[in-house]
Each structure stands twice: as C-alpha cells, then as structure tokens.
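What follows is a single chain, given as structure tokens, in the form predicted on its own.
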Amino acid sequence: MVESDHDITLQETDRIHGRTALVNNVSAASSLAGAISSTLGPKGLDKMLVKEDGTAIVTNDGVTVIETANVEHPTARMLIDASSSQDRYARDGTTTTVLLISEMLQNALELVRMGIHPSVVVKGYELSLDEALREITRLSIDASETQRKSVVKTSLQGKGDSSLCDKIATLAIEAADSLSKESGNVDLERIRVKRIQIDEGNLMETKLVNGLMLLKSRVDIASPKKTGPGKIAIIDGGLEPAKLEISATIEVGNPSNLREFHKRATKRFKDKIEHLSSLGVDLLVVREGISDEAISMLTDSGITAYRRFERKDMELLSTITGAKPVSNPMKLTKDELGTFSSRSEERIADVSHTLIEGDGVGMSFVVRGSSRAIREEAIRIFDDALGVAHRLNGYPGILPGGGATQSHLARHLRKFSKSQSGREQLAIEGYASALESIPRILSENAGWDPVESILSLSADQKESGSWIGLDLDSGGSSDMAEKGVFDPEFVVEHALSGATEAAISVLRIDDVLWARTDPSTPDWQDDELED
C-alpha cells in the first residue's frame, strides 16, 4: 500500500482533530476557569502564587493569578490573552471574562455532542452578543456623581479589607478627577501617577499626594532643603567628562598639559552653569552623572540639583512643570525652563524622598505597609481603582451587579432565541445558560445554593425589575441600586464581548497540529492547569 503524499507531509507531527480535538481544547479552557473561579465576587478567596525563587503573592485579582501561573497549553494562553486585554481596556472582569469564555465552550461541547455543527454554534453565539449589547444598552444609566465611588468599591469587592478598599476608592476618585480634563489614551493614569512604596506605617496611611516624589536626595546637603516657587531644567544627559566611545590611552609628557587639560574641562562646566544661572535657573534634574567639580559650582551659584533619573520620572517631571528636557545645557533657552512650586525634601524610613510640585497633572501614590507582599497588593488594589474610575468619567453607564445583569441577559437572550428558526436558537439558550454561571459561581463563592439563589433570583427579576441582584450576605435578592453595587457598562461589555470571540476562535479549531521537536510526544492532558 502506498503511503499518502498527505501523510508523508506530517509524518513529523503529532495530530489531533474534530472533536477529540475540541474536547481538548475546552477541558484546558475548564482548568484554567477552575483555577480562578473561587476569586470572583466579595466572598471569593485568595491565591498564593509561589515564584521559582520560593517568593510568594497573596492576591485576589484573577489576571494576576493567571498571568503568573506557568500554563502552556495553546488554549488556555488565549484565554490568558482575553483577560489580559480586559485588564488593558477595562481594568476589572479579567475573572469573569475567562469564566465566561469557559461556560460558553462547555456548552458549546454539549450542543457539538447533540449533533450541531460548529459552525451553527457560531451563528448563535454571534447572534446573541449582538442582541446582548442592545439590551445592555437598554438597561444602563449613567453614574450619577454620588454613584461613582460606590461602581469603584463594587470593582474592589473581595481584593482586600473594606476599610481599605473605601479610602483606596476615595483616592482613586480624586486622582481620576485631576486626569479628567486632559488629552490622552486609555491608559493616562498609567504614566500621570508614579507608585511609590514606604517600609514605615500602616496601608491605612496610605496616601496620594499631588507632584513627584522620588527616593532622591539633593546632590548637595549644604543646599536648601526646601525651596519654594522657582525655575526648573531639566538636562537630558550629564554634568561630567565626556568618555571616549573607544578604548584609548593619552601619554601626557608635560605636567603643565595636564593642568591645561584640566583648566579647559573646569571652563566646560563652569560656562554651562554660568548660562544656567543666567536664565533663572533655581532646580536642575540631570538625568545622568554630576561630577563633584560641578556640584560645588551649582551650590555656589544658587541652584540645587538632581541627579541619576529614571526616564519615566523625568517625563512625569516635565509633565508636571512644564520643563522641557534638552540634551545640551548650552543650547537650553528660557522658553525651554519650567516653573515647580515648590520642593520639599524630607527623610522618611531612613531614606530620603524628595517631592516636587508643579501647575501641571502628576501624582504619587505612596502606599505604606509592612512588608512587600503587602505594599504590592495595595498597589494592584489602586491600579484597577483608579483605572475604573478614569474610564468611568469618559463613559459613565453603569448596570446593576450582584450578577443581576447577567441574570436578566440570560432571560432576554431565551426569549430572543424563540424569534430564531433554526438550530441557533440552541445556541442561543446555550449563550444564556454561560452568562447565568456568573451569577451561580457569586452564590457558591458566598457559600449559597447556586440552583436555589439562580432560581429565586429570576423569579424576583421578573416581579420587581431587572435591577434586583444577588445579596451575597443575607443569601437573598435586593434592588442593587439601593445597595450600592453597580458594574460599569464598558466593563460588562467588553468582558462580554471578549469573551464571545474568544470562544468562537476555539470552536473554529477541528485540527491540532503540534510539531515534534524532541524524540518525545507532549502530553496535552498534562498541560492543564489544574486547580
């Protein structure tokens, strides 16, 4: 018998195709789910997360999770990728958008079982998201400015204690506040608000101060230590001796040329310092090296400087005064200069911190604690916290938590799918069913009776409105709008919206080709992530 050309062509490649190939593919997607689903919701519960140097994160926060596990399959990385890109967008429902993509296959599986084509599935999951984002649009209203804090605190339910959640919340706001009048992309308060962390205090004298503060210490202690209103330089470059690019040895044979040498190099910086005092100059941030020679030249004309700055500090700092970085402090004009309010500097835990404020938008976010563990965890509580409340000042629909949302798209999405003829109208009920595990995966969390809690959730919904939403500690149904508990829409949307195309381009997968490349086969199965 004749071997086939087609089989010759993958005789080095491990195959796996049609269903065997999809059951596969969801079983990653449902390790992985499983992996994180006990975090959703304010009664979910932490992980550890044990790096390979035996360091350790306690978190609450589902992309976290994820994105430091070490998970390999194919699959479970798009799902990675799905909830990494709601965390760029939307900074919340990174959980929820893997629980989704994961229900959405496994009844996917069931209907492919039934005899339905992928394809079909498709069709019907693409329906349903379409006429999921109409009524979504129905149901939202927008935040009004006491609702506000109450959609950030719903955002940080269950990643850490109340108390602090709430002042993180308030601090959020406020810096959110301060960025709503400027221009820029999604992700502005990423670079407008610098993260700093103090080994002195509690998280509860966690604070945000307006300005830059740096762990930096003037370069001259016989300079003011605070300075009130002046100009600022900022040097793109050093204060010291050119090095040569190339190896190179000088042989000096007369004394009296190295005195020279070293009278035209003093000349160097004293000539760009003199031009520095001749514009004002009271604040110099140099982003590399001074050298001693010229340190002395600044304090005796007036001008305290700064030394060895991150790019990103320096760009912030010119953000906040104006200053426009140059390279050469000889070409440096006035229009160039910018103005600081005033600079402080202070030693705090030992170290010395220096904050310099300005007219322009730039924050610190100086979180305490007392251990890193700690100060991290802060921090990634105040990344989603600011980054809801910043997105939120540009699209301020909200929709009721507590999986009321969910619960209420379910029932619409199962009376929508009577209007279909075809076998879509399966897939459909199958996309309803995905969005109540939201709202199943709360009650269980919250050590409820998922059946019961759905139930009497769709039952309350239908007498009292679509607003009435899970209330996890009394196990019952209350109107979310009076509790407090509010998912913004952008938030709902793209986490829907993510997650539906994630889940199409694994049910369009009927073929696995995995290419050997070492005499051994990889074993899928041993690639979940198990829980």
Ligand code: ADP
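Numbering follows the first chain given and starts at 1. Just so you know, these numbers come straight off a predicted model, no measurement behind them. Whichever C-alpha set is largest while still superposing within 1.5 Å between the two forms counts as the rigid core. Compared with the form predicted in complex with the ligand:
The rigid-core alignment places the CA of I348 2 Å or more apart between these two forms. In the core-superposed comparison between these two forms, S464 has its Cα shifted by less than 2 Å.
Put the two forms on the same core and the Cα of D220 is off by 2 Å or more between these two forms.
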Given for the second form:
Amino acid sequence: MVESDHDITLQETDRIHGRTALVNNVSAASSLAGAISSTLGPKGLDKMLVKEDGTAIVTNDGVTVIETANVEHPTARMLIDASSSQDRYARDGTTTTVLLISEMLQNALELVRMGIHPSVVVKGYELSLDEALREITRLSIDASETQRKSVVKTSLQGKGDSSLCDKIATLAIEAADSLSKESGNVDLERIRVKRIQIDEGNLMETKLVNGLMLLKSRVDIASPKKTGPGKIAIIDGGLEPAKLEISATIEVGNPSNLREFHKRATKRFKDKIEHLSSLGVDLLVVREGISDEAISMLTDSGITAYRRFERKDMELLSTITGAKPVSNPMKLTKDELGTFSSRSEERIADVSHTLIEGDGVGMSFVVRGSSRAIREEAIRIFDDALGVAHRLNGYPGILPGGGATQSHLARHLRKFSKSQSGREQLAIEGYASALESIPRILSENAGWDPVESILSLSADQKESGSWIGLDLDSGGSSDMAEKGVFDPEFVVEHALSGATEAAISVLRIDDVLWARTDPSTPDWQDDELED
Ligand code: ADP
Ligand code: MG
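Compare with the form predicted on its own: the form predicted in complex with the ligand:
Zooming out: every chain and molecule, the one shown earlier first.
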C-alpha cells in the first residue's frame, strides 16, 4: 500500500482502504446477521435480551434484537438503519432485510476476490433489483377476504401464542377496515387507535371498541352517567376564573374594590358557560382544569364535563366527533361544535372508564390481562398486526411465503443473467444466490438439511409452479396458497430494495477513516460540564 501525500493530513485517523475496507465491512455485516439468523421464520428461536439495568425481554423479532444491542461498527449501524426503515415502512420483514444485506455483501466479496471491480457488482445488483421487482408484480395476486387474515397471521408467526395471534389478527383487520374509511396518511393506525390497558381479566377478553375510551369520570357525579346523541365542545385550555396574580396590585384600601374584582371575574366566567349553553352544548371536554365553582354551574346548565385530557386523546376525540378544539370558550361558534352518538361510564377493575362514540374514525384497543408485561406484549403484537393489515388495504398484493418467492426470483434472475455481459452476469448470479439464503435459513432453523431443501424446492417449483414453498413441518414442500402462508408484496418489495440499497452503499465504500480517540479521554469530556 503506497501512502500518498495527503495521508499526512490524516494523522489523527486510522485508515483502512480498498479491499481491506470491504473485508472489514462485510465481516461486520455477517456477524450482525449471524446474531439474528436463528430467529427467522415460524421455527425460529427466541433471544433473551438483558439490558444494562438487568431487566430482560424475550423476543423473536430481529429488529428488536439488533436495536437493543450496543452495536458500534458503522457498517453494522447501516444494516440496523435499513432494518429500522423496513420496520417503519412495512412493520415486517426486518430480519429478512438484514440477512439479505449480509448475503449480498458476502457474495460481492467473493466476486471482488475473483477480480471483479465493486462497481461492476453494483451495476449487476441494480439490474437484478429492477428485474426482481418486475417479476414480483407478475407473481403476486390480490388478497381475497379470507387470505387477508392468513397474511396477517403469517406475519405474526412466532410472536405469541397461536390462539392469541388469531384473535389479534381478527381485531387488527376489523380496525384496518374502519381506518380505510379515511384516506391518506399511512401512520393513521398509530393515531386513530388508542391502546388502553385494564389490569383485570385475561388476554382473550381483549377487544376493540368503536370510539375513545378513557380512564376518567365526569367532573360532577350529579350529572348523568350516560347521554347522547348530542353536541360536544372541546376547549384546548382551562375553564377557571381568572386568578388574582400575586404580582397584581389592587388598591385594597377600599374592600369594595376587591369584591368588585371577584364579581367581575365570576361574571366573565359565567358568561362563558352561558355562551356554551346557548350554543346547545351537551358535553364539554376541557384539556386543562375546570374549577370547582364552574362544576356546579355546568351541571345546572345541563352540560356534562370532563377535564384534563392528553393532547392526543383530545385530537382523537376531535376526529371522532368533528368538534374543533378552541382555546377561548367565548369565541366558540356553532360550526366548531361536534356531535357524539353516545357517552357512557362504566366501572371496570374498580376504575371509572368513559366511552365516547361518534361518526368519525377512532377506536380503542382494550387489552385485559393480569400483568403489565403480558398486556404490553399483546399491544406489540396488535401494533404489528394492525400495521400490516392497514397497509394491506392500500397495497393488496400478496406473494407465497416459505421461501417460495425468493426461490422463484433466484431462478428467474439466473435465466435473466444470460442476457447480460459476462461480468455483470456473475454479479446477477451472486444476487440470485443471496435471495436463496431466505429458504435456506428457514429450512435450517426448522432442523432440515438446507442445501437439500433449496434444491428440491426449486425442482418442485419447476414442476408444479412458483407458489410451492417450504413446508417446514414435513421438511418437504407444498402449495403456500393452500397452507395460507403469504407475505405481503409491500413487505417483500421494500425488504429487497432496502437491502440492495444498503449493500450497494457498503460496496461503494473504498476508504474507512476512523477518528482516533485517546483511550485516556474520559467519556464525560464532551459534556457541557464546564464548571
Ligand atoms: P422477518 O423479521 O423478516 O419478518 P420472520 O421471523 O417473521 O422474519 O420470518 C418471516 C419468514 O418466515 C418469511 O419468509 C415467511 O414467508 C416465513 N414463514 C412464516 N410462516 C411460515 C410458515 N408457516 N411456513 C413457512 N414459512 C413461513
Ligand atoms: Mg415477520
């Protein structure tokens, strides 16, 4: 290696370049993939993650494993980012993404060792991705009503007990169908469905209710327990008479001044309530406090009121009822009122719960269970299920699971490579073998012979069609549509493009410059503790 002149300016860095940089980066990617490959698929094993404070979680989810690990290598971080991006976009396929990147890189390294320049490999990988994406649309079909549930259930494989996953898949599909009434935002599933826990009963009593459920009781129990339909107003602020500020100076030499001040404050405050009442408000929701004085005035005016709302509950209620939050009650107009169809209160596990329903899209996922850990696990499963179910309504294409899609694509790409020039042909073949790592690892994790599995899978597909995938129970292969093992097209597509993009960016690195840190530098040196 010849040191060039500008290296002198890089004295404060450790430098690795060329082939060494690639070898180094590929080995970082492989060790990360090695840590999670045993979790892939329905027969994958769980990992126990122990945090610094000693608390442990057991998970089968690749992205959770690597996000929890303290990974420092910059290449490994690129893989983690690709996997997190997959999680955000598709809520599934995170382990697959990391495994694919690692395989693509290992095969690229082989090619580089054979004397093929990384830029040729990059070109071949880009061609492969384009061709694979085209082929995916040819292979996919639109999910039927019954297939939709199987897709969601396949994505939950290994995440929990099967009857629980079954139940949660049904609830998620129900929620996704309600969400589909509203167009736009893919993140709707996070903001339109409130997750609420009840410390009683068992998991199988978990349900989805229409409307907003809150751990709350009305401010005055003298007001009715149940009302509706009616008009609702939302105040984004408080309903309290103006307080006498400590700093305010009032001439108290004459006590009637102070009395006058109070009288006027109460009057202004009464005016607000009268204004609400004149608009015909039946239900009032106030984000901040409501003073004691106001409570009875409200009840007398026939208004049932609730106070202290979290902003996101207030926003959800606004969507459900169409009420527009306003900060000043005096300025509230008829147009800003919403309508609710019913409001009721119920005591569950000794706590008051209020349910407000309306015509807008908004639901509450009510999880029952005796321990917080169990309930949170169920919420995580529901989040994944709803993420997939909701996206499936927008992108209904599905593909065969059990390694079928990847095996088909590998065969297709090998055929396609023949149309390309010699060196790129090799890169496309490398890409094809990387895809086959998915059926290979699925088989390995189920205890079958991986090489035997991918060879016979490909042979069976040639004979009986590309919807034949691995039957991990028997070690043979079977029709994935009949078995109900499907992967959503958006999951497979995004995993493939995300993985290819990440592998390519690693291949483009020719130089790694590590800032040299002095081991005697204490960690807190950077902190802003100047004194
Ligand atoms: P990821 O994080 O990538 O989603 P998973 O552990 O969820 O990883 O495994 C997903 C893979 O398991 C997909 O390739 C899917 O087709 C496959 N799979 C899921 N269920 C089955 C099944 N019953 N039989 C065969 N393969 C399955
Ligand atoms: Mg999965």
